[in-house]
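This document starts with one chain, in the form predicted alone, laid out as C-alpha cells.
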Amino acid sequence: MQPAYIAHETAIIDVGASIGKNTRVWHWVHICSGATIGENCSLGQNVFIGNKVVIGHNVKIQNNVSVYDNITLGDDVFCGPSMVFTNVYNPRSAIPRKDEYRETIVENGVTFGANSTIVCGITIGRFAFVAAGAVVNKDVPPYALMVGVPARQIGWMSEFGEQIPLPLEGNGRYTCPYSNKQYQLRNSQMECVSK
C-alpha cells in the first residue's frame, strides 16, 4: 500500500512516524518515530524532525532545519533555510540534560527568516514574523515583527506578509490593501478583526 505522502528515496522515516497526505519529504530528511506531521507540508533537503514534535498542516520547512523534541509548530508556519530551534537552555556536553528540554510553541501562520534562532521555552504568537538572522529569546506577541540580536519588536505584520503601519503602542485600525482584512491595535495588542 502506498503512503499518502511523497518521500524521496534518500529520506529516512522511522516506523511509527505519522505523516499527513500530500506532504512532501525531500532529499536526506530524517523523521523520528514519534513525530506527527500534518497534511500538505514540505520538508526540504537535510531536515531533521525529532520524536516529541508536532507539526500542523501546510507547514514549509526549508533546507537544513532541525526541529528537535518538545517543539510544536501550528498550521501554515514557514521555517526559512538554516533557521535554528533549540530545546536545552544551558547545554553542556558533559552534563546530560534530556530531562530538561523546554517546550517551544509556535502558533499558526508564523514566519521564521533564514538563519534566525529560537531559544527554547517560549511561545511565538500567531502570524508573527521573525526576520532573517534574528535571535528570539522571549515570548513574541501575535503579528509582531521581530529583528536583531537579541530580537526586538519594531512593528506589526499582516497575515499577507506586509508591515502594518501602526505604532507599537496605543490604538488604531488598518485595512490591508492586498487582502482587505482589517486589523485593530487595542491596548498595544494587535488582532485581525475580519471574519
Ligand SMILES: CC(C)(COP(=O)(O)OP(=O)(O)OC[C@H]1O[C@@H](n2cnc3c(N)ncnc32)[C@H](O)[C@@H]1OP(=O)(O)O)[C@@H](O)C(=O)NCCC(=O)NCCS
Given for the second form:
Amino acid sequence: MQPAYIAHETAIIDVGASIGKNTRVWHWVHICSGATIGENCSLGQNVFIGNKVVIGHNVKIQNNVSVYDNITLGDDVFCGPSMVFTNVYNPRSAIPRKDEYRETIVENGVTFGANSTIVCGITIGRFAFVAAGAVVNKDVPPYALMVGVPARQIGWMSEFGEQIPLPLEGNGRYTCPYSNKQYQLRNSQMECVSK
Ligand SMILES: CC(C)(COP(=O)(O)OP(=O)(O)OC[C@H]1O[C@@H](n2cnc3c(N)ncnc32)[C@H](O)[C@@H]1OP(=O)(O)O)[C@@H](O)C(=O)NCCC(=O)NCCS
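Can I get the form predicted in complex with the named molecule as well, since the one above is the form predicted alone?
Full assembly next; the chain just shown is listed first.
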C-alpha cells in the first residue's frame, strides 16, 4: 500500500516513524523510528528528525534543520532555514549526557527565523516570532517578537506576522487589518481576543 505522505527517493525513513497524510519529505531527509509527524507538513532538504520528537500538523521545516530528541513542535510552526535546536545544555565530548536532555516545547504558530538558535530547556509561547539570527535562552511569552543575541523582546507579533503597533489606542485593542483578529494586553501579556 502507498504511504499517505510523499517522500523523495533519497529520504531515509526508519521503520516505525509515524508520518501524517500529505506531508512532504524532501531530498536527503532522515526521520528516526520513534518520530511522530502530523499531516500537511513539509520537511526540506537535509532535515533530521530524532526519535523522541513529536511534530504537529502543517509544520514547515526549511533546509538544514535538525529536530533532536526531547523537542516538541505544535501545529503551524515555521522553522526557517538552518535554524538550530539543542538538547544538551552543557555538552562535553568526554562526558555522556544522554540522560540529561532538556525538553524544548514549541507551542502552536511559532516562527523561527533563519539561523536562529534555541538553547534547550525552554518553552516558546504560541505565535511567538524569533527573528533571523536570534539566540533564545529563556522562555518566550505568546506573540512576543524576539531579536538579537541574547534574544530580547522588542514587541509583539500578530498571528498574521506583522508587529502589533504600541501603545494600543482607543479601547485598548488592536484589530489586525489582514485578519480582523483583535489583540489586547492583559497582565502585560498579549492575547488574541477574537475566535
Ligand atoms: C523580525 C522581522 C520579521 C522584522 O520585523 P519588523 O516588524 O519589520 O521589524 P523592523 O524591521 O521594523 O525592526 C525593528 C528593529 O529590530 C531590528 N531587527 C529586525 N530584525 C532583526 C534581526 N533579525 N536581528 C537583529 N535585529 C533585528 C531592526 O534593525 C530594528 O531595530 P531599530 O529599531 O534599532 O532600527 C525580520 O527582521 C526577520 O528577522 N524576519 C525573519 C526572516 C527569515 O528568517 N525568514 C526565513 C524564511 S526565508
